[in-house]
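Only one chain is shown below, in C-alpha cells, and it's the form predicted on its own.
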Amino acid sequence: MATSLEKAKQNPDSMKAKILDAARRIFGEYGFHGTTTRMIAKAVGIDISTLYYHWGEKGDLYEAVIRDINDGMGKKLEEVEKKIKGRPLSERLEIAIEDMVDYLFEHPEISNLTLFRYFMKTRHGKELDVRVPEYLSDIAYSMGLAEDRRNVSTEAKMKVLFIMNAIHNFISGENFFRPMMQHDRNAYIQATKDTLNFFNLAAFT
C-alpha cells in the first residue's frame, strides 16, 4: 500500500502533495518546534482537520518533508556524479557547485533545515532528520577525493563539509547578506557560486 508520501508524489495537484509543499516551506522558515500544524494549514487554505486528515500529527508530516528531501538530494546526487564522473577535479568542482547552488537555492528548506537541525539544536525528537551532511562520502567519492565511497578518510569528508556548509550559509542567509551586496538574486546566486570556486578551485586543485 503506498504512503501518504507516495501518494502526494504520485499526484502533485492532490490536497496532500500542497500540504507537503506548504510543510516544507514552512518548517523551512521556521524549524520544527515553531512550526504549528495551523500555520501549515492557513498556508493551503484549509483547516485543521483536513491536514490531520491527510497527513495526521506534526511529527508525521514533518518526518515526509524530511523523506521528500532526503529522496530529492539523493537523486540529484546521483545525477551530479554522472555528470562529473572521470572528468578533472577543476571540472567537477565547477559543475558540482553550479548545478548543487541552482539546487538548494531553488530548495532554500533544505539548507535551512540543514542549519536548524546542526547548528541551533531546533531538533525533532526521533532519528530521523535531514541527511545532507550524512551523504559525505558519496560526495567526497564523486568528487575524486576517494577512491571509495565506503572508506573515505576523515580529510576528504571534511573537505566536503567545508564546501556543503558554506553553500547552505549563502542561501540561508541570503535575505542578510543579499542586501550587503546590493545584488538582485540573480547576481547573488552567481557571486555565490563565483566564490566557492574561487576559494575551492585553489584549494583543491
Second form
There are 2 protein chains.
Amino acid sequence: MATSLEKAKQNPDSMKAKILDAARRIFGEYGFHGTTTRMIAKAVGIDISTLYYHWGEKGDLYEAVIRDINDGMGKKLEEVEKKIKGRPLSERLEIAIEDMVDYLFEHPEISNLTLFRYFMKTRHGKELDVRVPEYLSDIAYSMGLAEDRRNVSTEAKMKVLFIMNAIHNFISGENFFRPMMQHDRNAYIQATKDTLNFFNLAAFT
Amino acid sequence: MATSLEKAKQNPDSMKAKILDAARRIFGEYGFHGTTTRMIAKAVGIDISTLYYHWGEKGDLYEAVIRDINDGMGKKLEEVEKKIKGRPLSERLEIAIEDMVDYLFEHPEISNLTLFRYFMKTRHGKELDVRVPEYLSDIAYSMGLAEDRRNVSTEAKMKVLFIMNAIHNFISGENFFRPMMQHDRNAYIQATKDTLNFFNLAAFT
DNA sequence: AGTTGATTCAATCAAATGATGGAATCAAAT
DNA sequence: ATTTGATTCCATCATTTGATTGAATCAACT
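Other form of same protein, the form predicted together with the DNA, not the form predicted on its own:
Every chain and every other molecule in the complex is listed next, the one we just looked at coming first.
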C-alpha cells in the first residue's frame, strides 16, 4: 500500500512532490508556526487551495515533511553503514562524518527540522513517533560502541546523540556561525569536518 | 542610564519583571512565532493590554528576553571563570561543566532560546546583535585553547562552539531524549555531565 | 476628601491565517 | 466533440493574533 508520501515521491515533477519540497525548505527555515501555508503556496507558485487539495491541513503537510526527512536520513545512514563495513574504526568514523556532513549540508532542512522537533513544543501538538531510538542503536553498533544492535547501553546512546547533534548544530547554525569564523562555505564545511574528526578520533581511538 | 530591562530586574516582584519571567519561559518553550502575547498574559494572570503597556510590541519583549538570558549567561560564565582560575586543566573542565550544566538545567529556556536563535529565521526578523563571539573567545582562552583572549584561532572557536552547543542540546532536548534513556531527571543530568566529560577529557587532556 | 499620575482591564480593530466551496480549466478516454 | 475525473484558482469564512483606545481603578501625596 503506497502512502500519500510515497506516491508523491514517485514522480518528483508532480505538484504534490513540488509542494512537499517547498514545504521542507520553508518549514526548515521558519519552523512550524513561523511558516504559513501561503508562504509555501507562493514559493511553489500556486494558490493555497491547491496546496490544501493535495495535502490537507497544515499539520498533515508538516507531518509528511517530517516523515520524508526521516526516510531520507534512514536511507543515507544505511548507505553509509554499508560503505564503511569491515574497515578499521578510525577510517569508519572519518568516512561516516565526511558523507553525513556532505549530505546534510546539501539538505540543511533536515538538520533544522530535526533539531526543531527535539527542542520545541508546538501548540497544536501532534506527537508523531519517529525512529530516533532505532537509528541511535544502529549508529552506536556501527561505531563499535555496542556488541549487539538490540542491546545498546545508555552511555553509548548518549555519545551517539552527542555526535549526531553536533553535526546538526554546525549545519543548522551555518548562517549564525560562519560569519563569526569569516569562512566561505567550503571552508566552513571543512572546518566542521575537522572539528568533528578531532573530537571523534580523540574519544574513540 | 538604566535600560528598561535593568529597571525590570531591580524589583523581581514588579509586574514588568513578572511578565519578563513568563515571557522567558513561554518563548523558550514555543519559540517566537509559537508564542502569542495572550499566552504570556494568561500565564501572568493579566490582560494583554497590561503586557503591551509595560513592554510594547511582541518583538520588543522578545528582544528583552534575549538580552536577559544573554546577561545571565555572561554573568555565569564570568563567575565560573573566576572559580576555576589557576587550577589544572582537567579540573577546570570538569568544574566548568558541572556548574554550567547545573545552571542551564535550572534555566532551560536559556538553551532553548539560544539554539532557537542560532537555527531559525523569524519572519519579521530583527537582527539583534549578541555577544557570542566574545563569549567564545573568553571560553577558548579559559580552556587553554588560546594564549591571547583577543586572538583566538578559528579551530579553537569551532571547538568551543561544539562543546557549548552540545551542552545546550542535552538541556533543550531533555523532553525528547530522556524518555529514550529511561532515566529520571537526576540520572539524565548526571549522564549529560558524564558524556560531556568523556569527550572533553579525551579531547583536551 | 480631592488631586494627580501610574496601572489595569474590557472592548474593539485591522490584519494575518487556516481552511473551504464552487466555478473554471485541463487532460485523457470514448 | 463530448464526457468524465482530476486539478487549479477566485472568493470568501471564521478564528486567531498583534495592537490600541478609553474608561476604571489604585496608590501616593496634599
